[in-house]
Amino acid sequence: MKNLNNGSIKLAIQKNGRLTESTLGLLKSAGLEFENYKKQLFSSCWNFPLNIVYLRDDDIPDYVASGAVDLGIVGENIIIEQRNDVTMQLKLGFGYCSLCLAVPKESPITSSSELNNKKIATSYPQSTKRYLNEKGIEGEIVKINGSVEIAPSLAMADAVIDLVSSGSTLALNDLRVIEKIFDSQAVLIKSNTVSKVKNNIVKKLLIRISGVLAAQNYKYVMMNAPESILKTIQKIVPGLKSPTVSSLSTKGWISIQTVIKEDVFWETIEKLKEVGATGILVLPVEKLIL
């Protein structure tokens, strides 16, 4: 087997789960260059000093906060749930989710204040208890490792507190969400042991995905104008700090490059048309350094 120990930085993701075509594609995205087998246990990275090591999810914390690895890919979830001594990088936002608290759809229950001497199956036993002590309720914590859903229809427990994504699994079984408890993502985690020359290559691959992190939030924009307008095109885009400005063979027309918001980009464009742009070319970002 080969030594893993070679002054590389290490980074652990899931093996087989629902994050883990995302974060295949967020390594891609980011320039790493690797071959990815669903049978194995590593990647080396050809062009990164990187090996990448493939968990189950729920230990990813755990080596990273041994410094077996550098760093971990993982769901929000598991570090609230497990309070492991890492430290969160960045937020990715893919793999979102929520905690939530259920109850079957013919249950008498409408708050989580009629949850004292009730039984609650979840695969989350920390958090759970967490927020039973959090709201002052008293009761008996079922703890089950997967199909926590159908514990109410078995007759296990009077409601269930487990992760909810488009809510189809509750549905399917009958059940209905009372409370949300948190939000969750795939967030990236850092060991605290980290040494000074690792922590180096570290800042280089944060970088990395930062800048197609960035990118995600932000539309190239390119259009035409008539210079007169151009003090009202920078009040309505200034961009990260002011438009490129350049200009056309025709008299008075300049040409703007700049960057739009996702969040706030068609009413953006919908303000552009209205002062006199025209010619707006729309192009996706692959990369923004900040």
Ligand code: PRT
Contents of the next structure:
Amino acid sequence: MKNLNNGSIKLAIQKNGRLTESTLGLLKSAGLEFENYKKQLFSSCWNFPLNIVYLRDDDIPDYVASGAVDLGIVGENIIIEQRNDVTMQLKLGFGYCSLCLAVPKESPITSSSELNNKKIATSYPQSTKRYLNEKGIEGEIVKINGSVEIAPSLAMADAVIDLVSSGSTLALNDLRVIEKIFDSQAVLIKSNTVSKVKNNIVKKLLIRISGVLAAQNYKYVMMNAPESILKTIQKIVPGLKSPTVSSLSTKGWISIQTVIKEDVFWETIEKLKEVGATGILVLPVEKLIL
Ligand code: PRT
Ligand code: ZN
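Coords for the form predicted in complex with the ligand, given the form predicted alone:
Below, the chain from earlier opens the complete complex, with every other chain and molecule after it.
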């Protein structure tokens, strides 16, 4: 058997599920090279002291809390449910969903305050219990491991508390959301028992992953403009610190290079065009180390 205690750090990720593809994509974008076969239990990176361990998502927080692995990538919803003793390090920007309270479309229930003495089906009993306690409601929790949405139509429950992303599963089962309990996305968690030596490797890995995440929020932009409008352009795109400016062979014209945040991308481009920038070239940013 291969020895995984070889000085490398260990990262647990979901073996086969909704988070797997995006997690592998993020690790590859961070420059980590490893083989990944469907049946494998772990992979060793060739170019970084890291072993990747493939687990069921529900087990990942316990492995991290116990120190059996140093890091894990898992939905925040599981950490909120299990309340494991781990430290959240980074929000990863995928696996978005919300834990919601829903009832059958024809149900007279319109708010959580009407759930007293009602049956609520869920795979998240702890989160549900805390939610009901906070609201001062005495509901009966029916724990179901999968296909929670079907419980009301089988008369097993009056309401459900389940994860929702697109909302199509609820619609298919004639359910409507009446309250959102919390939002969730995939997160990177760290064990609280990582040794000093391993923590140095963990820090390096976090810099790499943060570099990829930061880059996703920016676009690299090059444009030409008359020199006279440089100040106006600088106001529109302050850049990370300041834009790079070089002169063009046409007298009085300059070329400007900078980055624009994704969330204000189109309005920024429109403003640049309005003030007279031309030949605007936009490129993706691969990594951004701040
Ligand atoms: O086998 P393993 O135990 O590892 O996987 P799993 O089957 O328990 O989990 P999996 O792969 O379904 O989900 C892994 C993680 O993805 C979850 O813990 C969440 O963090 C995240 N995630 C994001 C979701 C959803 N979106 C989601 N929509 N997890 C589950 N769902 C389910 C939801 O329970 C409902 O049945 O999808 C259905 C609703 O989807 P929509 O799009 O119809 O609203
Ligand atoms: Zn699971």
